[in-house]
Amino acid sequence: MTIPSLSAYDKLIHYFEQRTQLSDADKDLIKASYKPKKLKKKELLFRQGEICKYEGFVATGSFRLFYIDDKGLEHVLYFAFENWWVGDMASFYEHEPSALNVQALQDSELLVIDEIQKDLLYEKVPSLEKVFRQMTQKHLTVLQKRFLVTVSANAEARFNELLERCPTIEQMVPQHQIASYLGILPESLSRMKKQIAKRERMQ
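In the form predicted in complex with the DNA, the chain whose sequence appeared above, alone:
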């Protein structure tokens, strides 16, 4: 049992304080409600078919959330870096089997909460209700944008959109997982990058 890193809780409290006012008592309640959880590279918080029992705040490290279809192909829904949240709301709140796998891309540190603790926390710190409503709205907004880009732009335009929004992604995530995020095969991304490079050499 390791002593939880103080800075993980500091990041979480900081996240909330940017979005609402908290008393010292509120902060203590928050700290008591979230438990630290470390995952090694490639470890899963939960896998598709299981119930998502925890909502997690990424204190350090990074994650990918992905779905494996019936042909065995992986589809990355999103990557989660520091100060993002990981989980599956449908599964967390409705206790349905999740469609997602949540995997650490490197040794990572989460602060997790289960549904019982979360409902208690909402009761004790009602202002978090608004914070999470807004967080969910933001999440929805991002997903809606992602959906519209996915259905309206070709793979190269989607790649450019990703690079603009997340310029360091290629240093953080292996290329075949970027392909999976873009909705193409690694072979296609490799070919596409070659084409782009060739075009840029000619310019």
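The structure above corresponds to the form predicted in complex with the DNA; please give the structure of the form predicted on its own next.
Only one chain is given; partner chains and other molecules are left out.
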């Protein structure tokens, strides 16, 4: 079994403590419910067509969530970084094949929990159910905003919105994957960035 660094559990506990009060017993239950999982760069947590068996808290590293269409083209839906969560809610709760792939962008460490352990944790630490409900609402809000930006804004506006949410993303994610997230070609992203830089120099 993988031996986790203490910092992974410390980060998870800190995440929950920012949102609810926890006793020492609650913290022990959380630590017992989540299991460590390490992934190498490019390794998949799960792939399209498989059941998503775990919900994962990103302790270190980063991930991309994407799907492959009928033509074999990849489409990046979003990125997950430290202190974010990864998974497929529909597959996790409905036990249906996932439409997504979750891939590590670098060597990464997760703390994962399955549905049975999560339900047991809700029973023993009821305040966490509210935390996860709020987290789900926030996640859906982000996805809705992303959808609205995608259908109503041009690529530059989408790029600026991405940078606003994650200013360091260009140091963490390859350009071609950012282009896929924006729905444009890598060369179009390069041209757009040059145009932005030129305008900023002229200001």
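None of the values given here were measured: they were computed from a predicted structure. Numbering follows the first chain given and starts at 1. Only the largest set of C-alpha atoms that superpose within 1.5 Å between the two forms is called the rigid core.
**Q** Would you say M192 moves between the two forms, meaning its CA shifts by 2 Å or more once the core is fitted?
**A** Yes.
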